[in-house]
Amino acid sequence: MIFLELEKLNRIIRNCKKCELWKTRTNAVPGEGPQDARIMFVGMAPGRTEDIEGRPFVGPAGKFLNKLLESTGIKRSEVFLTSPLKCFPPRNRKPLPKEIEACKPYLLKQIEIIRPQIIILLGEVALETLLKRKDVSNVRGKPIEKDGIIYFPTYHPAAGMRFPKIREKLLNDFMKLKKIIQKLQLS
């Protein structure tokens, strides 16, 4: 039943026209992973590679995320990957508030269907969308419990690729995440 509910939502997302991004997208990117995933990663928005393939985290930032997952012993196949925005913003710009508001119900429905125990918030867009907080540097690496879910904010992998200091902090955060996941017995 969960599978059918998530697949129905994915079809709705792929055909969405709630904001102007549908006009420029190649593919909407609902997300992917097990419908009963206990771990969910939420990024910012699909990039160009994701737009072409219709899959989340398959571009350069996704490849870096894969390395981060490997470093913690988390299998990509066991987590659900998604973003607040389901369509590629032109020129890979930051999503507009009205675009996030149009897509946010989809993300909330994914969380409701999947019911993860921990959600890793990759960057400020994810943090602001789900926890209404803006500065990831002040809360990164610190678990926040809300509505029975543990949220774990950290930097987006794309920032870690560009800035060596952020990369180091991101690696440290993933080591903290590994301990939390082991404690929760999720891996």
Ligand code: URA
Contents of the next structure:
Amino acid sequence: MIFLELEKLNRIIRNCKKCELWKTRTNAVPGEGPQDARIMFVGMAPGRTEDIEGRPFVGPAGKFLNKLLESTGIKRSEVFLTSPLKCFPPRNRKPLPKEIEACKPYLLKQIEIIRPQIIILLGEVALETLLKRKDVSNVRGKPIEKDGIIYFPTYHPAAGMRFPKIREKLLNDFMKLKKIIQKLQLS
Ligand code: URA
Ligand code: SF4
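Just the form predicted alone so far, so send over the form predicted together with the ligand.
Full assembly next; the chain just shown is listed first.
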């Protein structure tokens, strides 16, 4: 798979049957954004709207993410948006560890192809999948460098929509993100 480009990888993901979720999905959601994006956002899993449209972050959490992006001056069209899990878990349940394990190679491949400078980890599933830790509240809002990539953990926008205290912290983290991105001249 070494020289595979994003489009070819997307085709593989859309036909994937590596875990049981292929049976209940309408569309797999590989992610979207330019192949040379400098900024990547990693969420959790597609929701119902994403499953229907086959596109990431187009439901309520995505609308909230759009607002967060606007607040930082980051253009949605410039970033790559995806999730550790590419298919909708029925009834919106949390992804199972074995599903994440099956799907994770696609995310790693996307990172390898795109080579973003910064990856924003939206919530615990993204943090655990890429940095093997679960303590979002301890590590949020601070950059962590690993293998030449800056990781920036924060909460998932869906959590921010539900809990005002988390929303406040999420907004705060995005202000810090804005400064980091300006410093790196990524946007
Ligand atoms: N939440 C996610 O984590 N990913 C999506 O694509 C949509 C909602
Ligand atoms: Fe394949 Fe991932 Fe979908 Fe499972 S969730 S079927 S591993 S693309």
